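Here you get one chain, nothing else, as structure tokens; it is the form predicted alone.
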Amino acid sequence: MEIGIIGLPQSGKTTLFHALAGAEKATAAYSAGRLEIHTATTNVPDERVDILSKMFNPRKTIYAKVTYADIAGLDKGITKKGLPGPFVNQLGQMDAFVHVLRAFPDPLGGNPIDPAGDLAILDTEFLLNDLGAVERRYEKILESISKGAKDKDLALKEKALFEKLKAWLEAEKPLRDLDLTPDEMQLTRGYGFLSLKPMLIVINCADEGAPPEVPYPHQHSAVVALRGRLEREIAELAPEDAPLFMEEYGITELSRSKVIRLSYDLLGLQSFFTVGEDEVRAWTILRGATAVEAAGAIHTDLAKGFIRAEVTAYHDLVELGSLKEAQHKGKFRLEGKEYVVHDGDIVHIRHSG
């Protein structure tokens, strides 16, 4: 899962990228045409992992992870030129976006603070880009049907879907607000529609003062404010120095942690845990995943040889203090392949081979 960080020039998106990367600096850079993309994989803060690690004192503690990509490619002439092709190609590969809005004085002194206006600029470009892609595909579907499509039923389903997408976009509404069935979502895969992807709006504020209100009443979206420059400075401090810096600026919790958690949640992800003396680990799965899918997240061989899943709820384990006590109190269950794993489940897979 990869999340693209986007924003207009001088929005501070690269500053946010470094703040999210934190002290880990697990970064890489690669080129895509004229674009240079920097990526960073960072831990998802989760106090449950910390608590489980204290309980089991394992040799290794491993958190769930999120990968961010800082994608360059926008300039001030976007409203006249439209989105550049290489930029669109990279955006289409992302699973979600973090859109950074400038809410601090322009360092170049030329542009007023207008986060809502900046948001509308890129949202409009996403809509127009998707509408163009939908119209082109719709014409091809009609042509295929007129020539006797090999799979007529599939072609007719696509025709109905793209008529729905076209009407929605023409009404200037992002596709993430359109309720699509699982089958319809499956048919959209491969097109990389930009307005369909989850969106986290980050209002990048000045070091002092209250953040402006930026309403964003859309599905699969969230809004958070942070002070990007300060967050980056704190992220790059030694762990023992960070609390003093935070106290000086009245920061009780790093917004960086909130952004990462919201990113994870917007992707429809959740964590289950495996525990033991060797390792305490958070594993990432989609909400609604089954026990056999969770087994596959650990290793494909576990899914192939799946017999049963031993499951204990996180809160039961913590309350009772041990897996042995959870079993004694009847909080330890054996579940089959179709069991839907809940966020925070402690899971051990029984398997053959």
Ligand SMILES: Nc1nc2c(ncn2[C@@H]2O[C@H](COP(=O)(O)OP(=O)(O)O)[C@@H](O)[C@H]2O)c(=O)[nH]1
The other form holds:
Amino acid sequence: MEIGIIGLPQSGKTTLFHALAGAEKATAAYSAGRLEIHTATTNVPDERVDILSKMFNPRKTIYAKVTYADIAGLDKGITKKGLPGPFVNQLGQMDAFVHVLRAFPDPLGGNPIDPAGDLAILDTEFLLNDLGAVERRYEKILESISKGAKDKDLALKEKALFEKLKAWLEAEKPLRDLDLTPDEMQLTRGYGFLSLKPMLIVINCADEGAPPEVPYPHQHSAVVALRGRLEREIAELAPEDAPLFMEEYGITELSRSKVIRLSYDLLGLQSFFTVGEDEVRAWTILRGATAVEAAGAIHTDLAKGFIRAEVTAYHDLVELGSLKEAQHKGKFRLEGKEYVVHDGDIVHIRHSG
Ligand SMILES: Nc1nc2c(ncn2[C@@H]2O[C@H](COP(=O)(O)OP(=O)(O)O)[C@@H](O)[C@H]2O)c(=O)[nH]1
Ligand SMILES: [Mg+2]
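Now that the form predicted alone has been shown, please provide the structure of the form predicted together with this ligand.
Whole complex next, starting from this chain.
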């Protein structure tokens, strides 16, 4: 899962990227045409993993992970012709966005502080791009129907869906607000619609002063304010130096964890855990995933040879102190393939082969 960090030039994208990547700094750079993209994979902080790790004292503790991409495609500004093609292609491949808004004085001077206005600029570009893509596809669908489409049912379904998408975008509403059925969602795959992707809005504030309000009443989105430059400096400090620095600036809690958690949630992801003396580990699955899908996240062989999932809820395990005690108290369940895994389930897959 890859999350694109987007925003106008000088909004603090690269600064936030480094704050999120933190000390791990496992960053890689690649270029797509003239675009330079940096990516970093980072742990999803999860106190449940910390607690389980204390409980089992394993050789290895492994957190869930997300990848962030710093896409510097707009550094020359938005052209009058809209967003550049290679930039849109890159954005289309992301699973979600973190949209950075500048709420500190423009380091290059000239532009006022207007986070809500800046947000509207890119949002509008996303809508226009999607509308263009929807219209082009819609023409193709009509054409194929008039020529006697091979799969007529599918073509008609697509036609209805794209009419809906078109009307929605023409009303200047992002696609992420549209309630689509899983079937319809499937049909939108592959187009990379930008306004359909979940979006976390980060108001990037000056070192001092209260953050401005930026209302964003849309689905699959959230708003968080932070001080990107300070967060980056702290993320890059040695851990023992961080508390003093934070005290100096009156920072009681870093937003880094919050941003990472929120982006994980917005992606529709959840974690289940495997525990033992060897390893305590968080695994990532989609919300609504079944036990056999969870098995597949660990290894395809576990999905193929799936017999049963042994499941204990996280809070039961923590409350009772051990898997054995959970078993005694009847909090240890055997579940079949179709069981819908809950966030925080402790799972052991019984399998053959
Ligand atoms: N005061 C302040 N300056 C920031 C903050 N974040 C970034 N900057 C400064 O803004 C400039 C642009 O930041 P950068 O991360 O390169 O922006 P990008 O163009 O969006 O990647 C740099 O001079 C940063 O030091 C912030 O949270 N507060
Ligand atoms: Mg940058």
